[in-house]
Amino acid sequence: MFSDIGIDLGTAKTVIVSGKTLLLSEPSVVLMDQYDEVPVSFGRYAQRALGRSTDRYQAVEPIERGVIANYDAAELMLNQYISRVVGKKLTKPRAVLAIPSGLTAVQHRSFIDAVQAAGIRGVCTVESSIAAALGMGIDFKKPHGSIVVDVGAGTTDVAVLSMGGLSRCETTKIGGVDLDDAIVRYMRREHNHAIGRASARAIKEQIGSAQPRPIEVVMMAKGIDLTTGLPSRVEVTANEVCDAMSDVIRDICRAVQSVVNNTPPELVGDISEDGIYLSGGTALLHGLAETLSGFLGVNVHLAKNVQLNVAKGIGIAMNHFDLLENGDYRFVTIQDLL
């Protein structure tokens, strides 16, 4: 029986670990009842009501850009899955919470407040860096500097670690919602074509790519012609994907370019001899990993399991804690940072 747990709540999905068990993946979406407010369900059935909401019944996101955007919807959907995972105990088990590098006091404080009141005694936050690093077994104890690059849905974190420790942290407000936008955007410019969210993100998923395809690759996508009003099929390319969302890679390799360029340039010899190592849901995006490759100069590394590592990371945190003795890292309450 296990008396800890470790949650990575995302932007995209929340995925909650004991050590090296996973307990839960499910994406971050809670579906509300707004006439009773009440929750109507979480997860994957709420994810399908995306776009198709009702005066009534509304889907909601309550992580955006690495950060709880809805308090309320994020402390019912902590509540559905801590009690889903954990049932009935006697004590309450503590958390181990990844989250984004340079929070403001506030964020920070309603990330442990909300976590708190889904049933949890007490909460140890570390950042997505450090725990992508670990699940990827990277050893930055020695005096030697490795980068993480972990690209997430709402936000790309990037860090450069030496010494047990973050040398240089910077989170950027960019991730895979901005290459779904990106997408939304071309599809009405280009095509007349209006579709959703979620269409954009099955398109980039099938046909998505950071570099032009050498075999060109073709999907039908559903919308509304904005001429007629009507219901349509349009025929897009994956070049012209491509195309669409080479603003937001450029944007991704400029912040990865910006953190390289402020750090110490002992340790920039260390990463031009190992290369970057890449983690993250969009991390999985076809010729990502080339792309920032070229554009540095350097070796990338596509980490295994890129959607897990961080999960994995904070479930090795939680058996060896003495990997974190070099920052702030214990347990803590609501009430301790009052």
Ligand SMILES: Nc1ncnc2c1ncn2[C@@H]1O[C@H](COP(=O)(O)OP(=O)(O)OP(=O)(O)O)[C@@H](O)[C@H]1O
The other form holds:
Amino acid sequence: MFSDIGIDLGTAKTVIVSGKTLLLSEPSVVLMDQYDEVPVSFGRYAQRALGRSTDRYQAVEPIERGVIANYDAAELMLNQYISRVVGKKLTKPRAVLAIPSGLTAVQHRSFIDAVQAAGIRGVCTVESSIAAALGMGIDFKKPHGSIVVDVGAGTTDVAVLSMGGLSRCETTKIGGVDLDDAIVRYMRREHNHAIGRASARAIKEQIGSAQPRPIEVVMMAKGIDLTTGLPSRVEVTANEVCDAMSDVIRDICRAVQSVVNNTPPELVGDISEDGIYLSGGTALLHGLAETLSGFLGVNVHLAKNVQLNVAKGIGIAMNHFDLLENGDYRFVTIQDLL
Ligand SMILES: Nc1ncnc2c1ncn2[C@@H]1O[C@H](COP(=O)(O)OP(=O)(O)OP(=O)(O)O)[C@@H](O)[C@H]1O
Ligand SMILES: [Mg+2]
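Switch from the form predicted on its own to the form predicted together with the named molecule and print that structure.
Okay, now the whole complex, with that chain kicking things off.
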């Protein structure tokens, strides 16, 4: 039986592990009954209601851009997910929680508060970049620079690690949802066709590419004809989607470059030899690794399982706390922080 759990509370997805065991992976969504002010469903069931909300039933995404945007919904969701994996154990578990770098003290506290309120005895926060590095098996204890990039749904976390800790790090509020929004805007502008974020996401995941594809692929986009106001279907090509997403892709590349530009030369030398370590769900976008590699002129290595990589790293940290010896990593309660 496990005692402690690791949580990656992402903008799109919540993952809970215990050491090497995956306990839960669910979308970070709660469906709320606004009349009775109670949650109706969570995760993949609630996700189906995104973009289909009514006055009474509203699908809420409690995490926005990597931070808690709706505290009550975050607590309800964590409560549900934690009790699902912990069951009726007598002792409350402790949790190791992945967080973006650069949080304000208030944002940091609200994570601890929400996790504790959901039935956790003590919380140890670890930067997502450190967890991502551990997940990819990078040995960052040496005096040698490694750069880790995690492109999720709402954030791009970039960190240069050396001697057991973070040398440079930045969390930029850009990720998969910006690609979805760019597709929505493109369809309106070029096809006079309104589609929802969920459809845009499906188009991105199925035919999206960061680089033009040699063979054209097409897909039907269901939505509304903006002239007639009637339901309609429009054909969209992979190269159109590539065009639509190009500005966001460039911004993701620039976010990585900006951290490299602020990194001391010796560490940059190490990075150009070793390359970039890439994880996060958006790393699955066709051609993104190649585009990043071309933009920065270095190799890019992809994590084995990009979407579970941070959670895997947290699991490793739980079993090998010595790997975190260079930071102030300890279990705290909200009372310790007041
Ligand atoms: N095949 C794919 N092509 C492009 N994008 C993809 C693909 N599969 C998943 N994604 C995107 O990955 C994102 C989810 O990634 P991930 O699970 O790493 O996010 P998160 O950890 O919840 O977010 P964050 O770390 O920003 O808080 C979504 O935007 C999703 O659309
Ligand atoms: Mg993430």
